[in-house]
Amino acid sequence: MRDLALVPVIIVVLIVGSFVSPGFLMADNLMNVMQQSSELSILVIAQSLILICGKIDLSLESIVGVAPMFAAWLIISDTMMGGSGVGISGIAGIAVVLGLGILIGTVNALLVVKLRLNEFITTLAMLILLRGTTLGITNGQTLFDLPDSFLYLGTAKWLGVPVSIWIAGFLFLFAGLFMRYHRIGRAIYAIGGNAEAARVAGIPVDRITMGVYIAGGFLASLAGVMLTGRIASVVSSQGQNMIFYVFAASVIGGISLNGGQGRIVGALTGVILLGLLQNVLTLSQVAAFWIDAAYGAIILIALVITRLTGEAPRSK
């Protein structure tokens, strides 16, 4: 029932949405609020497995921007619009997209993993890197008439619903259910439990915490090329603050930010919410600033709520 702690929250903004807007509870509102929220899941989830495993990844922002600028950049030929010159085709971006993402997450691994770094500071390290070169790569410009086929993971629809809104249904599905019933999904809770215990036990500690930084590579590089498709460009500023909102939803939701506790359908909840939260502020015409300052509280009230019910540190 804690997983679903939120669903009464909810069902409140639904209500109080409806009064601000008689347009909130259409159907089209609802899903240009699913869709918006949808790069926003995914990066959900890959932060809910590494917190789980009792690491953090501040990067992955970061890789929301990078990696599908570097794509953008081989495949525009036109030096004169921030291109390369190179020209690869839209499939061959959305690769080099997903493998850039799976090759940042690597070396996270390694660094926290087999150097032994503080994880925090080392993805902040590499944020502030990635943010960098993100900006470096064009000098700042925005890569724009990118061909369909690199931003159809943000475009297109199946079913009349469009894809983002599927992968990220699919994505929670999968690993919810891979966290609760597999084997590998079990040992990152012990991992996050007690990392030594679980060592004693037989896990493996070091491989599986590597594989956790690694898929949230992939996946926080999956979320750009979806962002990507549904803006129809590349900005400067791709992924930048978007690790904040990835708190609130996973702190909310009942992610624990010591290890070890949490579900995959809690931090969906936590999504859901924000991405409601903030459609009814946008109707009531918040200032941009105070819908900050809202997420900023809710993460406060959530940590004191957490406090309260009697959730304690758990060693490492």
Second form
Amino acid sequence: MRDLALVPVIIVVLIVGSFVSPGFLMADNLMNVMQQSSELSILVIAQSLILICGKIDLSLESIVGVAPMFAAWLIISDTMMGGSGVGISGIAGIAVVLGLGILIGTVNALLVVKLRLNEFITTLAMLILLRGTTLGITNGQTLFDLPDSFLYLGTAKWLGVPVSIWIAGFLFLFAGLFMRYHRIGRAIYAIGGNAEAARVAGIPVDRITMGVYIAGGFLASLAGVMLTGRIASVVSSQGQNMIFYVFAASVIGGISLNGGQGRIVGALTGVILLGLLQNVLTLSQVAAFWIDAAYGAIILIALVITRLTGEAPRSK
Amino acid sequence: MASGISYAVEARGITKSFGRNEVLHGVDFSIPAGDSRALVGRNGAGKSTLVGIITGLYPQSAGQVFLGGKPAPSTNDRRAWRERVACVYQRWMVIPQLTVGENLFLNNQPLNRSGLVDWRTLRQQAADVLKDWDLDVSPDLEAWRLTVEQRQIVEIARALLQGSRFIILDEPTAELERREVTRLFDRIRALQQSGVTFLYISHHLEEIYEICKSVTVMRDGRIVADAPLSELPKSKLVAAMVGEQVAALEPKATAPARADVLPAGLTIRGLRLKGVVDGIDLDVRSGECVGLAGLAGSGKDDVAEAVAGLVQPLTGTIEICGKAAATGNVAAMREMGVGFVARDRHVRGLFPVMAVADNLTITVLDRLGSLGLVSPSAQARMVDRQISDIGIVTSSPAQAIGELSGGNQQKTMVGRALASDPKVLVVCAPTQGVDIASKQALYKIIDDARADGMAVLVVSDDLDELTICDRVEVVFRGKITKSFKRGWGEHEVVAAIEGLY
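Switching forms now, from the form predicted alone to the form predicted in complex with its partner chain, please provide the structure.
Then the entire complex follows, led off by the chain already shown.
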């Protein structure tokens, strides 16, 4: 089972973590880890769909920043605070965020699918454009003092568990089942596996690929709402560098960069592993400067272990 | 090497195996310097392998090659090969992003004293070469802007610039207009005058009589004839390509009822497509198996794609069991009752990392549950039935199809086409690259489909595949030119396929 190859690694991290700090295995700490990973995990779902379809989207992390920033700017009525002066409601703000995510996903889809631009450079350009826009909207200012309704998805709890964990969990379940049991999910695997054969088989390749990009934009904007809610403000750097961790989690979770291969449950183990690692490193008081380096090293080790425990590399 | 005569190429006792499969069996082959030799043979006769060996693309398993009287360089020394023999392939061998001038002097650029590329000289020399060839293009033009004709000339010119006096042309006229062919032949004749040796590979036999002096015929990895063309009229040439006349090939399928009493299956009228197909009428009745034969590029595959819904016809109609079909839409054609097995399963059929089960059912998932959901139990039932009906050998339905043998992959492709219970089954080269036993099994599957009342169209250039058909229609340059009833002889069919009547 290549999909669950990370499970032993996760167990090792759990054991190491329990030695590092007695608080590590406490419910509160683990809940905290899950909540902090929830936005990342939604981006991982988005990127996994796109990767399985044989494409790539680098702009996801910038949607996490620009969509809430634009909505918050509309919400805040005080121009001294960096707002627009329009003053829309929190609920309308969430609608704006999600609508903007869908819009950006659609633009990506049109550029990549209809104009047949290279998806790497197109979404990289989109990333740079949106990153700059995020700064430009408020001249780099942080927006806070946002209405509770706008922050709800990142702050509220249902049955004692943060809403963002419910959402991430539900989306993993939904995406996993959809990719496994819905014919569009199977078509996405087919397109990523051999787009020409998919076309010959009568699968609407272009329409489904566009749909995947649009879903990606939507999910990224949802992650943006949740992140904004959790930190109760929109920083101009919101989402920055997340894309690296998105790729790390997807790929160590078994999603192939060549398309057509990997399962959503695998991507979930990737997210869990990354979240636990970060927590263990922080608890063991590794100097902040070194956390990223340790992170990189551990990802490399995880990759090697995945390869060794999983299937042999495909060689042709 | 022999006394007095010098040879541009001399190959002795060449044997070549790929894996355990021996494709050349001790071939002796030589071309005297200044000759123009044609190399002909059916697909799979070993022509490309022989050319690959005498151009150094891969080493022979046994035997020796001499070029210009000297032993051939090692296959790693591409430069030494290029100086002695050049091959102009059907596919582009110029580098599209570089300029014409740079392509002419590729890896052979004039250098200045400090060892850097001397662009001014390069441009100057390139302009001179292009002028010699009457080619009205700038040396600074990017090569992808060239026409096919110009590109071929650039490749020939490059070969001569690199010192080669022996040029191999592989199907050079396949994409040319008649006028361009005439110009190309004029240029070849001029080079022949100046002593350049040619080896000319073509499926268009009429051309070789126009341009070559002698011919080598290959069949089944052997050379079966080697003679001046003046001694080998067309009928004898075809006979040599096909081999012993096997008069009426043994029918491999049971003969159906008389075709005229069968109900209509696939009916094509006045089909014209972008490209070569120009006015095709074809009837395949339900319960009938019809072969569509022709050379690569004759248009036979385009007809199949039109029936599958992959291309929108310019004009013409396609009817399935008497009902006009919505053309140009694969899903709609499948709904109408068309099952399609594409040529070249690796490129156009397989999802290599997906399971056999997914590969079998990918086109019919909407029938395996409601709301687009795929019921695993319904899928398993269908897959189990198909695997046992068709006889696919797999360790489990969950095995990745890329791990199966070619024969089982191909059976899966046919199974996918049959999964939608089609009324018309279109199969392109259904037994390409499969072993003998699978071949027989595939013939049986196809014949069973016919016996069940499907209209079966077999699109192929493999005579063996065509023997299962009740009737064979031959397509040449976009039109149906001949029709053969069951019991045809190989010579007449090959002659029709090659455009000789």
